[in-house]
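Encoded as structure tokens, the following chain is the form predicted on its own, with no partner shown.
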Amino acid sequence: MTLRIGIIGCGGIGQEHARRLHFKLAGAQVVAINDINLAAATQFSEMSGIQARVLDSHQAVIDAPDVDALVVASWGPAHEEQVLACIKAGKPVFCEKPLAVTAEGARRIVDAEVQAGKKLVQVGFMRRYDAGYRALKATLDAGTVGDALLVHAAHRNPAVPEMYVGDMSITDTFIHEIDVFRWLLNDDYVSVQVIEGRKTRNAHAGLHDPITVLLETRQGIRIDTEIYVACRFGYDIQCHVVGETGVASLPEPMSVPLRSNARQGSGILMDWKLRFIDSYDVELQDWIEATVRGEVNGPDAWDGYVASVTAEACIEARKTKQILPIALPERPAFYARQG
């Protein structure tokens, strides 16, 4: 079966996903596209060679009888309405993060999906599909270093644009760690503290950088994460899990070690897309195959909701400079925990 896909949102990530689904991955075809900029969507459809129909609204794409499943890659504030419309139509949807821009909005999606009685929503947290993270999780699940006690992590970018301001270091950057730590540790969070230290001179006026986020889980695991988005030296993702009998670390991306000009070392990537490009392929191929089977195999609406609740708690902790609780309701049985 070929999964016929409609794309809602034809910006950078929407275009990348459309090309990936139509030309690179098995079992999918992009048949319809919508974007707030219809002219740009038309140009992309024609110049990319996809030749999908460009429809005048997201609802038209959802309602199209030849569209089996949707990819929502539009502006974040539009996600809630569009995902709810997919649920109402009974069509599977892959939604890029965030699921919604507020925890309340994400909860409405959860409630709608539970009421519909069938899991339809997957959220685009692609780190779960990264080979390095999967190897790290396999090591932890096998008990190779005993029970996890501490996690030391870092999310570093060489630079961010002027429009990246305020709490985007949490909502756009740390949101990936929020999801992947829960998955790695099979645990949920109970408290958070955010610390602002000395600001780098490389950060622009609207951004305090770096910051440190301290999380505690239900099992008592302590997680510290450095978020430094103007580090200049590269795109650098670190994760070191301290267990009872050893330390398990996220593997570095493959690069050629060099000994040259009296120096020894290896390169560091500068572009996040290069660091995780293979993960997007694995993620969407898995979504295609699971959707054909009538399943959701990846991060679901509940995961998107928990990420939103946690992000909002992080933002409030940053404002108040206090250690704050993260209050989560019990996971509905509808969302049985996946491995």
Contents of the next structure:
4 protein chains.
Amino acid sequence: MTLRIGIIGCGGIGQEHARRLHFKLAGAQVVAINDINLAAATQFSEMSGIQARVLDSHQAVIDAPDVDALVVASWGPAHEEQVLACIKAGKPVFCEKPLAVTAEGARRIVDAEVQAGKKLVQVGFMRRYDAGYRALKATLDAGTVGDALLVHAAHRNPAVPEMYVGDMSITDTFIHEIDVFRWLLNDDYVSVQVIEGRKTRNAHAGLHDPITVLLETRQGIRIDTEIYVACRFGYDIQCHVVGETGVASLPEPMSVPLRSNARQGSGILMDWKLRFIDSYDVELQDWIEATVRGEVNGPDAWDGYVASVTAEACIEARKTKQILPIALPERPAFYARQG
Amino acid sequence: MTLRIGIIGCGGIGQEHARRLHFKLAGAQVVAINDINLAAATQFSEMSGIQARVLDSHQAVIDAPDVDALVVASWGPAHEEQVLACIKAGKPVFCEKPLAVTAEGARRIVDAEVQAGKKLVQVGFMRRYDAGYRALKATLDAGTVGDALLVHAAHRNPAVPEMYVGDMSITDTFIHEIDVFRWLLNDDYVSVQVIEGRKTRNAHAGLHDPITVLLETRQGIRIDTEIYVACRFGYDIQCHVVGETGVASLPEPMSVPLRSNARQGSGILMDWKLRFIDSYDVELQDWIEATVRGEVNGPDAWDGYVASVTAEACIEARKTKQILPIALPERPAFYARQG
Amino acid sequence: MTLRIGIIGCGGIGQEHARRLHFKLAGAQVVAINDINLAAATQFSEMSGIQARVLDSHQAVIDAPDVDALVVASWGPAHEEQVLACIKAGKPVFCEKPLAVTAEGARRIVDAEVQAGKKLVQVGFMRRYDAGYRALKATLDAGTVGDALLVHAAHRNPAVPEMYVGDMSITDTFIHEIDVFRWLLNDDYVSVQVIEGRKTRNAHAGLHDPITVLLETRQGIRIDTEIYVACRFGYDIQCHVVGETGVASLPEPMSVPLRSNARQGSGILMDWKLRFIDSYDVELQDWIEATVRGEVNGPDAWDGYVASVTAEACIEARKTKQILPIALPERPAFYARQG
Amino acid sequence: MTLRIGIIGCGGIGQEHARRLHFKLAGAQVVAINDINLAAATQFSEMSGIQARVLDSHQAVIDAPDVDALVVASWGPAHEEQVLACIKAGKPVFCEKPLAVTAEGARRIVDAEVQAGKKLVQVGFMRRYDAGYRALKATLDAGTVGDALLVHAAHRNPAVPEMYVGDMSITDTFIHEIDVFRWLLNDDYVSVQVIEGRKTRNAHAGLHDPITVLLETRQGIRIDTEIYVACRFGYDIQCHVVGETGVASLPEPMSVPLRSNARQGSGILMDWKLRFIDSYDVELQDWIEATVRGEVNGPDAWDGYVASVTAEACIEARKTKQILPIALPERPAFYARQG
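Can you give me the structure for the form predicted together with a further copy of the same chain, which would complement the form predicted on its own we have just seen?
And the full complex, kicking off with our chain again.
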């Protein structure tokens, strides 16, 4: 069976997902698309060779009888309304980050889905599909280093544009760690502290960089994450889990070992787009297959909601310079963890 | 356009390729299959869900009007006849190693293809599609370490079954290096020497292990390869290219870095099947797409022929303990190197 | 000129230093010793072959006319009185950690030395003499990674005895980091926070393990150190300095790279005594030579005092779970940093 | 007891050894020196602060009643005569490489020493005292990788001066591997082959570079060594021993791990003098102590002779392009291997 997909939002990531689903992955076909810029959507549909119907509203795509499932890749503020419409229509939807721009909005999606009585929503946290994180999780789950006690992490970017300011190091950058550590540790957060230390001269005026975020989990695991987006030297994602009997780390991306110019070593990526590009394929292939089976297998609406709540707590902790609790309602049975 | 494929030979690798083509990759469908054991072919076709027609001869599969291209995965001695039949039928064919069991047989395929006037044959040397070798080749082609002068390589296997004897370390194991180094270096071999040194007690009676093969190329590059198939510790493929300004190496497969039990490091694969499993996907996806375009993009019949000639020279050099020339006819223009 | 040395305290470290000074290093001779257990001192003097005079009080050793310089290796509570006596006698003294058991006591030594008008005291912080830390400091001082912004560190021990309890993770373990980071960064501390996270089941009842200490320096550098003394897997000292353009790390101790048993990697020390053993030689050789020149070249009384003040602040921060300021008086010009 | 030493030859290495023995190591004193350039010897004796007597012939140094032992650091062609004179005088002698410039000359030293009936001669093969090789040997001797089967080695130098020509890659460079592999493997050589492959454009006209030397040992171990002295990128010594159950490698020299400029890794030395500089200290300290005990503990005259025989066979094998036997007489019981 081929899953027939409607795309809502044809900007950069929407176009990439459309091509991936239609040409690269198995079992899916893009049949309808919409974008706020209809002309752009039409051009994309033709130039890409996808030749999907271009419909004049996201609702028209959702309602199209030959659309089995939706991909929401519009801009963030539109996500909530579009995802709610998918739920209302009873159609599975893959929504890019963020699920909603506020925790409250994400909560409304959770509530609507629970009320609909069927899991339909997956959120685009692709790191869970990265081969490195998966290998790390398998190692942890196998008990190779015993129970986790501490996590030391870093999210480093060589540079960010001028428009990247204020709390974007939380909402655009750290949001990935927020989701992936919960998944990696099978745990949730209970408190957060944010430390602004010495600022690099390489960060522009609107940005305090680097910062350190300290999270505490229900099990008492302490996670420190360096967020450093003007580090200059590379896009560098580090994650070291300290357990009762050892330390397990996220593998470095594959790179050719070199001995040259009085140095030995290997390259670090400069372009963040390359770091997790393979995980998008795995994520969407998995989504296609789960959707055909009538399941949601990946990060769900609850995960999207928890990420929003946590990010908001981080921002507040940063502002107040306090150690703040993260108050989460109990996870509904509806969203019970798999596996 | 979907490429409709006929499978000849449904043993282990044939079944894997059939599933891969039919379910995992984009743009292909398995429509007909044959195996010397028809009952097994029928069972596979049904159990796998592929539901292809089972035909009672390889010729019937080749001749089927809805079969656009063939995959030959029968046992080695049958390859020559089957590939020749594909050429005769004017249909593209992907043939698993070896192209033929003798250099003479491979030569007949080359001659037939040249006479047919169109490249149709690809040989299953999957290492050229491995991400590590590709990254290494890109590094060499970029001139990062200057012109290659020496290659130090190793092909290590933890253990081999009792049936693995005599020259199988050449024909079954080293054959991969024979192909991949030519491709990596854009070069051909001119001489070979084989050294049988101290034998490990872990090798069974019928096998001298390890051995070292020394190859010389037209450009004068010297390649030493350790072949050690009872090494016990892991499936371990090493390749270090020494150039005029540095050394570039094949990356290690991804593995979780661990600190535990008084050791730091990471795992080495024990199962050879896992080492190049991803490269099969890349290889066949590339073959599908090139075939649809009417091209042969990968290792061709000439490459299969050269591998056979080289392997035979290795065996002779081993027997005679001499440094032997490898006499290759000039590469026909028909088989000009791409890129 | 040979430096004639008196040893005060002949327990484990005292005996090691005596042998090192007398037999292994150049330019020194042990001529007199004392220990609270005179019989043990006598036995050591004879058995070791040093054949030094055994005197019946530390004061007698200090006063001996042929003793040019002293090594204090008695138990901690005795250090203050003995070092003060050396200062009073105008003789150079190398005092093992701690300089005194309270910051107040260390302060009295500082005051006495300033009043005496001549630097005489060196404290046994041997990490400053470790080849790895020295290489790291040289890299930082050369500006290779730009100005330091963050330090991520770990002090891991496989296990500690039952007698290691309470705040010993500060006073006996972290004390080394307290000294070495000040030196590495040419900086001082202004605040501290201590986090007790999830406790390992491998720590005994009297010990909360691991803990994390967060230090802030005058320059705003943030240092996080994991102290984990029941980590099981090895004695593992980590230090990663994140700068404006890169990250520089403490080298791992030399270890033979191995490929065996499905793993590649190298050993981690299990015995902390081996990790810095070479640095004792470098430290004392440097002390001999500086002493002969009439200088104090290594960690001085001020450094010992600052370490005590910082350790006390850590303990208070741990107890109160607050971020506490570290109040240091201005560094007297008398103790101006070298080079 | 202090060993009183006479130095014969005060060029670069002679001066270094004199300072090392006199100022840095324990238990030795340089009391007399000679050089073919007496003025230079006098100047060195004064400027260095050693203030040894400058005698007008090597024989005068050997005969001086207060000279207990000799260090021969003159130019190679003088070694044989000077070492023979030491043997005749019954005095221990440490002779820098080579023991003699021909195997025949080395043999005369062996014969003289056997006739004298007492081991007196040590040859300056310092690699046996390198911490890395020692750790590797300990790993092999412990059986960690089982019996050795193969050794893959490399001796790389960034560049060599114009005067370095012809067979100096054997006599000046590979000579170190010749000695150290015998020691590492507790074995001797039985055959040699030399391969001149593709020449780097970075080597000057008088030098074929790189070359590969293949040695076979009595136990059948096969050793391949790349000698590449215009490799540009660094002074890089590699040694990988492949055993029955694993591979053990020579550790890389300590270097600060860096992440910067889109690369991670660490430095490779450019100056060969730094690579084994610590091993000179260990070597001479060991020699002092063994000499005081009346022993020769390090590489002896037999080792020097075997190195000469092997080097001559390498040169002949290179010239003839043949696999040549290395004919060694049986090791005399007088030179039985220690431990």
